[in-house]
Structure formats: C-alpha cells, structure tokens
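What follows is one chain in structure tokens, specifically the form predicted alone.
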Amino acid sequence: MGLFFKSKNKTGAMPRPVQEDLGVSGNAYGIDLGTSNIKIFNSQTGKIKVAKNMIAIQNRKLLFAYGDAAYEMYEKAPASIKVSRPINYGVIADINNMEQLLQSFLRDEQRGVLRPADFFIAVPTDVTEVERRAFYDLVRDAGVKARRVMGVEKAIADGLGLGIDVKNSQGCMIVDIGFDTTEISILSLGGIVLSKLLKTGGHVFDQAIVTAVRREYNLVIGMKTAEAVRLSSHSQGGRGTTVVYGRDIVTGLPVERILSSEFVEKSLEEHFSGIADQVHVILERTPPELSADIYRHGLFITGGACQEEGLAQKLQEECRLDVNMADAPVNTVAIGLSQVIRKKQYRNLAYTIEGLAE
C-alpha cells in the first residue's frame, strides 16, 4: 500500500469530527479489532478485555467456540470444525463471523444482557472506502444495540495510548507492529501527516520461524508452535531456549528439538531490516520541522510484535534515533480509545464519515 499525505479519506470527503460537547452515554465501549487479539475497553468497569480474535464454526453454521477457547483448537480441529480469524491484514475479511464474535464478547462483558451503548472503533488509516465502512456496518449489524458508532484513526489512538498529547504541534512518529500489518505514522496537531501500511508483522515472523526450523533441523512445526517460540524468545530477553515438537521430514516421526533465542532472532533479521527500511522511507519524506521534533523525542514502537528481541536495536541502528517502547504494547490502541471516551478534550478526535451517519 502506498505512502500518502493524510488530508482526507479515500472517498474524497473529509471525516466529520464530533462536536466536543457531544456527550458519551454511561455505557460505552472502545474496540480495537486486532488480527490476533481483540481488545475491548468497557467504560463501566474501566478495564480492557483482551482475547484471541478467533472463531470455531461446526458444520458451517453452528458457533462451537470463540476467543481463547477457539485458539486452543487451532490446527487441531477435525474437518467438521473450521477455526479461523475474521480479520486479515487489519480489515474485516469475514463480516458474518466477526459479527458473531463481537456479539459474544459484548454479551460476556454485559453478563448476558445487551444494553444500548456508544461504540468507538479504531480504524486503520490506509484502507479503502469499502473496508472503512465495514467497521461501521459491523457494529450496526451485529445486534449489539449500538446508539452511535464512531471511528478513531488507529494511529491517533496509539498516540493517546502512549501518553502523547497528539493535539499539540509537536510531531511524533509511531510504528505499530501488529500480527498481520505494520502501520508507520507521523502525527501532528491531532491529525496524520504521513502514513504507510506494510503487510508484515507477527504472522510473517511466525512463517519465517517455520521456514528456518525446516531448513536447519528438517523439522515441520505448526504456526501455533512458531508463535509460542517467538513469544517465548522475547520474554526471555534473547538469552533462553525453547523446546519444540514437530514432525521429522526424513523419518516422518514426531520429535523434539531445542531452539535458542539467537536462532529465532537470526531467522527474523531480514524482516526487521524490511521494517527499518520503510521507516527510513517515511523519514525521508517528513517535513523538516517535524523531523526536528522526531529527532528530539525519538520514534515510538507499539503493537504485539514490537517486543521481538533485536527489533528495537535494528530500528535504532538503521534510523539513528532513540526508540521508545510502549509499556503495554498489546493494549495501546484500547488505552487511547479510553482517553477519547473519558476525556472531553479528545472527543473531537472521533469522527463519522459522510453517508454513514444516522
């Protein structure tokens, strides 16, 4: 997807900001539809629910499991049960299953009884009109009694979640490395100056680990195992080992192998360089006054896959900037949405799109 200056959406119409005095009902939710994990902020409890964004459908029509329970079945289910992610590359790929998922999660949040609520949903910047509209249609058609559905640019929510006052004139650079995508954004004065969406993230990292293990050890492992290896590696700070189980290519028998964190980091190095190169491209196109701000403050990284050992160091070396990692990378967008819901001064960062307002 291309690099662009953010002045209006792809329909040619400017998003309509919400008036600052527009109140939010006592029952409001902030939703970040991540590919791997869905994050839901509940204004009544003040808590953020994090669950696997997966659904298991039996015989093509029966909801069998969802969330973490569905993830446990991933790559293990029989043919009669299909386990899938309704979100691909940051956009809704399966609207019907996503509606079922959202309704199920919200029923859990409201203890089985759905009540009218306001919804603030994080929307990626570099998406088409159809993909952007799908986020609104999802909430309106999911049977969750939506009073109002508002969008917040995902990069803006990231900035708020990182503790940045995105409405001032100080420019900042945010690199959100998720499961399927990496979104690189330059923010200033409550808007997005530059943005680029890359189709790389934790899923690509997992594929790289599967390939490296097959090449080095003649061992076939699943994507779920590769994800566990990756998460274990960055939790150990790049100095531990992980035992994996898979099928030996030569004998066809199940075996175990021990993988070092160094091996995992090396297998991901090429993808780290790719992200660093694209950050460099954005920096080359950044207006000089904003470049000065970014040099002073450094770049900010967030997203579930930003914690990979060696990634921050690669960005620092290639871009010659300080790298600030989010305290809660998985929840940053949801934390930002909570700020929009709770604080009146950020309310006008939420918007609707022409033709979608009720």
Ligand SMILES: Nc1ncnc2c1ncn2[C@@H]1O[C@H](COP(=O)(O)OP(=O)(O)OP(=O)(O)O)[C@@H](O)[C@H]1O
Given for the second form:
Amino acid sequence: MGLFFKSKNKTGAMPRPVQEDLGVSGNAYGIDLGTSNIKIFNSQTGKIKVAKNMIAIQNRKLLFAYGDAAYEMYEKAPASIKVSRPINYGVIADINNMEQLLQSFLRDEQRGVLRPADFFIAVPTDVTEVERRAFYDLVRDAGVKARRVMGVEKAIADGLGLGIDVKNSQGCMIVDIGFDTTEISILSLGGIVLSKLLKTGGHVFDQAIVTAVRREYNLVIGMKTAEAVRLSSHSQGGRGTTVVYGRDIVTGLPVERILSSEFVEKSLEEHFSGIADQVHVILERTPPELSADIYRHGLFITGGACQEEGLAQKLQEECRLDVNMADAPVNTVAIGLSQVIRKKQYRNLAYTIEGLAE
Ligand SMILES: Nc1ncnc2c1ncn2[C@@H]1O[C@H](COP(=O)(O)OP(=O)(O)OP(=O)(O)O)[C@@H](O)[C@H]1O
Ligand SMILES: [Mg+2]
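Right, and the form predicted in complex with this ligand of this protein, after the form predicted alone?
And the full complex, kicking off with our chain again.
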C-alpha cells in the first residue's frame, strides 16, 4: 500500500492556494459537469462550489432560475416554466442551456465581471469523440473568456481526488457512482487501461423506489421524494422508517404512508447487484498483473451515490475485494482537478481538447 495515501480532509474544503504551487498563471477553473451537480474549483479562492446542474426557462426563452433555485422548482413548476438538466448520462444533451448555466455560475464566482481564465474540464472516457469535443465547444462558446480549455479524464481526476498517486501507481480500480452514470475504470501509471460508463446511479435508485412504492402501496410519489426517502432511511442507521406524501392511484387523493428502510433496501437490491456484476466483468478483462495490484489495493468507490447504505458491502461481498470509500464523494473529481491546476507534476495529465478534431 506504499503508493497510496488516504486524504485526511473530510469536508473536501481546499486549503488556500499557494502562488508558487499554482502552475497556471492567473485564473483557472476546474469543472466537473455532473448530471445532478456541477462542481467548480476556483483557483483564486481555493474553494469548490457545488450546485444543482439545472435550469428553469420561462416561455421557452427567458432564464427564470438556475442551480439550486431551479431544482427547488423541479416537479412543481407551471407549464410555462420548463425545468431541465442539460447533461444526460454524463454528456452534454442541451448545449444552449448548458452554456447559459456555465456563464451564470462563473459570473457568480467572479462577482458579475468575467475575467480571462484557463479551464480544466473533466471528461468521461467511454464516450464518442463528438461527445468529448462538445465539452470543449461548450466552454469556448459560453462567453466565459476562456484562454485555454484543457481536458482531464474523469477517472484520473477521481484518482487524484482519492489521494492516489496516479502517475506512479499501478493497477487501481475506481468506481464513480453518480446520478445518471457509474464509471468503472482501471488506472495504471497515469493512464486508463479500461473504462466503462454505465447508465445507472442515484437517479436509477430513485426510479426504483418510485416504482416499488407504486406497486406496493398504490401511491404515486415524485423523484425528489424518492431521493429524500433514500437519504433519510439510512441516516437513521438502517433501522428507521420514513413518512412519504403522494397521490393514491385509486382515490386520486393526497395521502401519507410510512416506508421502512427494509423496503427501500429491497427495492435497490437488484441495482446494487447490477453494478457489482459490471465491476466483475471489468475485473475479468483486466490483465493478470494488474489484477494482483487491484487485489492488494482494493476497490476505490466515489460519486455521491456510493454512500448509499449497503452498496459498499454488496461490492465487497460480490467482488471479494476491500472497498475504500472517498472522504468527499461528491467533490472527488473537482478535488482531483484542483491538483492538476495547482501542482506542476500533474499538469501533463491534462490535454488540449482543441487538438482532437483538428
Ligand atoms: N449520503 C448520500 N447517500 C446516498 N446517496 C447520496 C448521498 N449524497 C448524495 N447522494 C446521491 O448522489 C447523487 C449525486 O452524486 P454526484 O454529484 O456524484 O452525481 P453527478 O456527478 O451529478 O452525476 P453523474 O456523475 O452521473 O453525471 C444523487 O443521486 C444523490 O442522491
Ligand atoms: Mg459525477
């Protein structure tokens, strides 16, 4: 385990930037465009901003709200206001709204006045070149005064954020379980040996709860309620119950029901197994020399939904590996990007996306 060290920083807060350490002159941003949350590392403040990656548009053209305020309106807004997520399954699905969102978040970061800056964007590995290129186009066209746009493989950023010395360590497996996606990657010596992007994560868990509640209790609940159920049922140590409010299918009236944490766990079981099976598949395809290293180091898990009660245990049992959970699962990629920005030895882990299609 000599090559690894675990981050001691539980909160994910960054220490103040030291100018000598800052390899990029002036402003730089590290951006993880998550489906659920956007994370922005600002080199000037040394902080990571996390906000809901959502936009509310009124009458098809007017920006009504963005970020956490737009999320508040989700599933509640009138027909004239459309609340949406511009990222789907880890890739940009709605470029115009994403540009508008990015500009709004960066204006907030810079108190209204945009100054020239370098951008380091985390990009999933298992996507097409067109999808990859879209991350570059987004920053270039968002009107955010981008000086340079660099890409960093998301799994590499995850590795750095987990405290792994990615340039020197051999054979480590990282599973990032986010909202719409789960990215399983094997890293070795600063590169990616294998990577697979699955369409599963917290959002699929929420859908499973919505379906199970409908089937079992004839009750229709929203996705936000389903997420709240998931988060509250395990905050009570896995033994609690949660009260939910929704609409009864038969009477059509609003009602409340009590859900047990066992019910929640049971609804999620098959999705946990699905992730474990895919981890298994990747392990089977891994070259044997790297398998030995992975066995020694164990599995690294991150992404907000890796904290779901019972998931780490399921992976441990099914894959027969130790499981190391990130200290700040939502922020891991952004912490990794901050290392690329601030530490010279990691700078060559970033590449120019610009060069890709030219
Ligand atoms: N304590 C927790 N327990 C379980 N799930 C959690 C917890 N905290 C956050 N989550 C879940 O994590 C998910 C968001 O995580 P994250 O920010 O890593 O996703 P994302 O990066 O936006 O999505 P993706 O990587 O798929 O594009 C949500 O589904 C949320 O419900
Ligand atoms: Mg993510």
